[in-house]
Structure formats: C-alpha cells, structure tokens
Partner chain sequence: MSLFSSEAPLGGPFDHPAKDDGLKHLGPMQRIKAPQRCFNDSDLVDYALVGVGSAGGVLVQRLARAGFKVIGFEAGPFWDTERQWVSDEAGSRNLYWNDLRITGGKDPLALGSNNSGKGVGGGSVHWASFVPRLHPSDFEVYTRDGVGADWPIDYEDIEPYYELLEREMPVAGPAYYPWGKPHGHPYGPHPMGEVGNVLIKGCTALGIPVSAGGPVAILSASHGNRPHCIYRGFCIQGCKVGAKASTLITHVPDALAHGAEIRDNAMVSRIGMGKNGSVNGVHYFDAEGIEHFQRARAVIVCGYALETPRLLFNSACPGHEFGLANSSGTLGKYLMAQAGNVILGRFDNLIRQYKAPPAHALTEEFYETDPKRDFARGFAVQTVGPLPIAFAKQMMTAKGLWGWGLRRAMMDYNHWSPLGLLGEILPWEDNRIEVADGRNGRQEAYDKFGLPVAQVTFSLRDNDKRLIEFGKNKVMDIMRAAGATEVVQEQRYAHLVGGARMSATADTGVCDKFGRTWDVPNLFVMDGSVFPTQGSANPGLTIQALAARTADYLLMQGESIFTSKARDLSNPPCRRDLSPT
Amino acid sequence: MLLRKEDDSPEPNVQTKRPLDPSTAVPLELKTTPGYYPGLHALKQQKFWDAATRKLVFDRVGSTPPIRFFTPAEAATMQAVVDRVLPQDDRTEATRIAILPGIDDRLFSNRIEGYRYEDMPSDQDAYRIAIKAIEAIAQKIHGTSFHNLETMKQEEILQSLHDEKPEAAEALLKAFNLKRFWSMLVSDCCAVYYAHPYAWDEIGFGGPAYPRGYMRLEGGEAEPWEVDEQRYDWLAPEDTISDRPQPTND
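How would this chain look by itself, in the form predicted together with the partner chain?
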C-alpha cells in the first residue's frame, strides 16, 4: 500500500475515543487527514523530490517492519501503551501510522541516539523493565492486564508514570530513572509518527523540498502546492485525561 485509500465505510458503533465537535459534543468523523490542512498530501509531491528521498519515504510508507524485539505478550502491552501515548482514533484504519513496529525495529537493530545516561540501563532493558512495571501496576490496581483496561484506566497508569508517581512496581522502577524512560517512550513514538507523510499532512509541514525548495518564506504563506489553514474547533474525547494541561518546567 503506497498511497492512502479513502475509507468511507461507516464505523459500526460510534466510538467516543474520537475528538468531539464542541458545539454538539458529537465525535468528529474519521478522517484520512486530521488537522487543519484538508487536501494537503505530501506524497503527491513525489515528482519534485530527489530519488534518494523518494525511495526512503516510500519504503517507510510501504513496508512495516516485523515485530522482532518484543515478545508477543510485551508487544500486546506496548501496543496499548503506544495507542494512548499517540492516539490515532480519529484516523481511518488505512491511514493509521504503525508506531510500534518502528520502535521494535529500533530496539532490534540497536539504533541508539548516541548515548546512555549513567543512571539508565540499555534502551532495550529499559523497555523490558517498564513493560513489566506497567503490567504489575495494572494487575495490582485492576487485577488484569494493561491492554484489557479501558482507555481512562490505561491513561491513569501512564499519567502516574509521567508524574513519576507509580502506584506499584516501585522496586522494578528503582532500576532506572523513570523520567528518562518516559521521555524516551514519548520521543520514540514521536520519532515514528512525525516521520510519516500522513503526519506531515496533519500538521501542515511541507515535507521534502529538494531540489525544488521554498519560494514564500515570510508571513506563514503557503507555497503554491501547499494549502491554507482551515481551522475548526476541536475537543479531546470525553474519556481522556491526556489532553489536560501538564505542569511545565519553567
């Protein structure tokens, strides 16, 4: 699958995990491209890209690496984690971005960022420990696996990791600096999601620009092949806590 397909099939039941129209509180309809740039489609610009970039981007879109690092049980937990760290319930099935295989591939291939913190194990061990901890927390609080929990309960556990106040598994998490793990987890999700042309379309990023370049630098003006912003109101789904303001580090 190289190019997205329009997915017009109606969802069987209306999922409240989608963002809401604030005036009606009805979930916004599924979109091939969420965000404020309807019609922007980076892949359609491929003729203007150089060959090396075109190959790279199309390989990224067209093939999903197999899961080789995580065990099936670990992958089930991680899939649920990733679905909450960067939720895609507002995307059509065909345009969801496969985040977990990208993280798995990084860990399997040992693609590290060039360093390891003194107070952290290897990236691979950090993930394995964290998955155990997340499972232990879910079992202790709810008596079931993380991936079986409803959205809000999953988010509460993740928020407790974000806040560095886990409600169980303290002994496991002592093995490392939880703040650094959280940061690596969210970064890894972002590194896969925002590398994908569907995400570029969502945020209005022009994508590869060689050899053509940009001609309109000022005033936030769109290039002739970009589209203007069309804003609409957007509310997070009702059953989420991940849209609330977080304390900042200023």
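Alongside the form predicted together with the partner chain that was just displayed, please also present the structure of the form predicted on its own.
What comes next is one chain alone, with no partners or other molecules.
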C-alpha cells in the first residue's frame, strides 16, 4: 500500500491515470517524451534521411487520417479500448500518438496480412463484432457504454476477453476465435504506435539510418546521435490492473 507523506505535497489523486512517484504517491508530471531517454528526438536526424524517408516519417506526425471505417459510436468504444491497450496518460496532449485513426485507416483501405484463419471473419467484421460484444458486456455488468466506464471497469472487461471468459455476449463472440482477435488488436495498436517517431524517442530508437547507416552494430553501444538510458522509478496508477501479476498456464 502507498503511504503519503505528511507534508504539503498535493493530494494523491486516486482517479488519475498517470503513473505515480513511488516515494510520494503523487502523479508524475506529464512528459513530452516519456521513457528513459530524455533529450532523444529522432526527428532531429531528418537531415541525414533521404527525401522519401523524410516524407514518410513526417506524414506520421502531421497527417492523421480521418475516421472512415468506424461509425462515431464504434469509434467512441474503440478509442476507449485503444486507450487501455496502450495508455498514453503520461504524455502531453500534443505528443500523444493517434492510434485509432491508424487502425481505422488499415481497415478502411483493406490492408490485410494476405491470409485469413478459417475460424476468423474478415478483420473488418471481427472488429465490428468485438465492439458489439464489448458494449453488450458493459451494458450487462454496468448499465452503460464502455467508454463511460472508469479505467478499472474497462480493464476488467478487456481482461475477460483476453482470458476468453466474457460475462456476456457469448453468442456474438462465438463468431470468431477470441484469442486471435485479441492478438490482432494488440498487434494493430503496437504497429501504429511504434511506427511513430515520438514512440522511437520513448524507447531510445534513433530512427532510420538511411542512407547514413549505423556505425556501432556490436556491443550494445549507442550511436553518436542516440542518448544513454536514464531510468527512474514509477508506479502504475491505483485504478488499473495493468501491473498486477497474472496467472499463467506455464
């Protein structure tokens, strides 16, 4: 249990979604670059990229595709889902990565893997079925839409899908392999997020090295344009199950 110091520090906000300082239980300040690599900005390396690479990377920053596949109601549900699968609550608003538009653009443009499992509908149908199921579960348990729920309640519903133990919508979810859908959902979120240069700054990736190339391929040494890791301690917010140990079947 976290114990707050008896001083004049701000009251810990148990409803905050931001990580906490482990010594004070106070939410950490929002960061333009979360992670352990302060000062790394991949975009500063743009003068070393060719024109095609530069355009590709900057389009990811400045050209957010419109929502064209999901309906407004579906988008509201999916935005809440994406926010829980890959939270960005420690980022400033200006540096949050638009994950949902990237997923929507893939589905609208029908960019698929080139194959389909026999126990899965199309990616588009799988998302629509899953959204109906998530809403049905939220309504049965809490009597409101998924996007209106508190973080913990949202995560408990998503955990039930991950564990293939939903408390409602069983008939809907029989239409596909739930484990495969969960894998697709997480994969889609990560694909959009980690293609963005702001995420590269977070994980210490200096960005593309074309045509310059990398110089230090051995020994784990940083390139001259990269920075050393500077770790700091933090705790997950109280209103989340994301850092709680989960049983495994191993």
